[in-house]
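A lone chain, given as structure tokens: the form predicted on its own.
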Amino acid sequence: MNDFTWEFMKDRVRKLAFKGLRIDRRGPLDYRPIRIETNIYHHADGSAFVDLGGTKVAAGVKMEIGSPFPDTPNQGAIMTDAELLPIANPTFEPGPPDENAIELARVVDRGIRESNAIDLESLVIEEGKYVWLVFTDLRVLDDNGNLFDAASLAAITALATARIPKVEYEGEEPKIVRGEYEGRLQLSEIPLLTTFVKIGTAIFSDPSMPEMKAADARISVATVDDGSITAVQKGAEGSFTKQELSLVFERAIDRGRYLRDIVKKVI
């Protein structure tokens, strides 16, 4: 869409939001259709594809043997990166990750890391010498709004289906036997992001692209099964009142359970 069309759409979204309505006729908490596929990459240790209302994200997990960080010799590590492909949105440009890609990767990573979903000590091969490094690569293929939730769904599904490669020793050094596995990567939680936008006084979950453009404020909340909140990321220039934040957190717990039920059926 050109700038004039976006301005028209934003104005329409805001006028509807003033009445508590959405441009696609969803309820305030309704998610768009969600489709999840697993094992989309043949050579990845775990992978998933998510289509959330036209927002499409692929995730691949690769496990490598590395050295532990000096301050945590008894722990492996998890790392997440994201790439916003130019085909996904006219505003995405080729080249090194920009601030939007970095934010997306960090927010998804923080939701997983702070939940302690992966026991980092279980990733140790030889304490102080060799550990598993778990890399999650996110690729945004199409952006129709709410990248955070789509990327979160893709990342956690890929991790939940990931397998730990078989290791053999060549002398004293462990080597990965590609194509052979020793078990599944164990997750104790399924942390997921739920994103909300504030448009005027209305608050909607799973914002579409027009709603993202019209938003005064945005917030993403990561939750786990017991209703705990593990991470929060605020976006856009507007603000939320304390009362609005309380409402958002309550709704995030409910929407997190809804998304987890979908993931559990897939994994």
Contents of the next structure:
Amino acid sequence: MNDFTWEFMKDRVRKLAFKGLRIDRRGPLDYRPIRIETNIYHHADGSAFVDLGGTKVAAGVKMEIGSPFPDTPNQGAIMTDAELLPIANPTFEPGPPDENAIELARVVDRGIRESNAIDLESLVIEEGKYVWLVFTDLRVLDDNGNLFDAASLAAITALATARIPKVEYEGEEPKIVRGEYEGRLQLSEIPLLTTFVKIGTAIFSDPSMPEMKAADARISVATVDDGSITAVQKGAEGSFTKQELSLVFERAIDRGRYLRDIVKKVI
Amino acid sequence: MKMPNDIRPDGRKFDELRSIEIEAGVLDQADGSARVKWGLHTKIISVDPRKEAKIRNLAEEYYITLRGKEGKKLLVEVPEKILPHIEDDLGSYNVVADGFKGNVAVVAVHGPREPIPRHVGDPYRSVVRFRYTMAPFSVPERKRPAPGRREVEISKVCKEALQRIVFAEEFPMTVIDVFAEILAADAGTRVTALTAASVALADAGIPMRDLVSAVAAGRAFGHIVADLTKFEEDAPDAVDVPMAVVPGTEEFVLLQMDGRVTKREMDDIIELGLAKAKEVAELQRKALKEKYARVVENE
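Write the structure block of the form predicted together with its partner chain for the protein whose form predicted on its own appears above.
Next comes the full complex, this chain leading.
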């Protein structure tokens, strides 16, 4: 689709939004269909492929042995990287991650990190010397809007299915035996992002591509099982009022429960 | 039981390809796209952990891998085709899950479109660009996301192979961008990517002389074989020859080789590769037909 047709689409999305309606006839809080596959990339220690209404993201977890940070000798570390591959959208360019990819990775990472879903102290191999570094890589394959929720679903599903590699000692030094595992990576919670856009006076869940383009503002909220909020990111140039934010948080908790039930079925 | 003489470490015959599943039109934002899963279907089985030493011995000879312990059981991944040949050695086992060990590539085509930067445009033809990338989790040791020299080289030879088949003179001053992402790797990723790429070009509706069908052939454990796995690529006498063929005219548009062979062996490898590339071409055509059947059904 070229810029000109997007302008028409945006116009239509905005006109409908003033009546509280959506271009694909969804209700304001409805998600598009979600399909999740797990353990599909055999070299990953955990992996997932998510198709959220056509937005497709592949995630893989790799565990490596590293040294702990000097100020946290009794903790491992988790890291999240995302690439907006040029595959996913004609406007994405090859090259190192740009600001959008970095924002995506950091927001997904914060939701997981701040929930303490992964006990970093359980990632210690030898205190002060060797810890697990858990890398989650997100590869965006098809951008049909709402990359945040698709990436968050993919990351958490890959982590929830990840296994811890077997370790053997070569003298003093622990080495990974690739392909062999000693147990599951434990997750105490399922933190998930839920994203909303504000279009005129309407607030919609799970924005599709035309809705992303027509949006005044975007907000992503990570929640966990007990209804706590673990990360928030407001995006785009528009704004939210206090009342709107309160409504968004309430809906985020509800939509988080909806998504969590879907994830729990596949892990 | 000794390995029968006519069976490879994964249970295939010498001239047999791995399973190849091609799907066209898998992405919405691309003008054309394809996904190819090229590998071995496996069974994850659980056995008595006291057999660990025995299984490690078997793993020297067959393409089976230990997957660690789960509870009191030892998990082993075994290609489906070798399973009947080693059942006696394994003794009693339970199948826990199905697995897949092989290459997964997703390819998108954007274009023909405006060349950016402008100086890459050619006033007489469209320029095909190819970018091959690997996901960090596609290989045993996490790969850093930035492309390395290997990926740059593969991208170049793939681009040259595709340039040959596109009717490029119909779209002067444009580029056709082909992006290939490898999500899982087990020997033969470039031929997987190129096979997917030519389906994605056709899916994008770009006029082409023919498809490009790619495959590897070579030598492992004393035999000339088609479509080597990582296990065979690591054989002491391994020779790997990735190649891409225009099936209608039998032109070779990509050919690489490393190893050491006689001229006679090289001739045999090329002949085997050509025959196998034609099998790949059949699967590519089938995938394209299936996509259009789907389009018609949805109308």
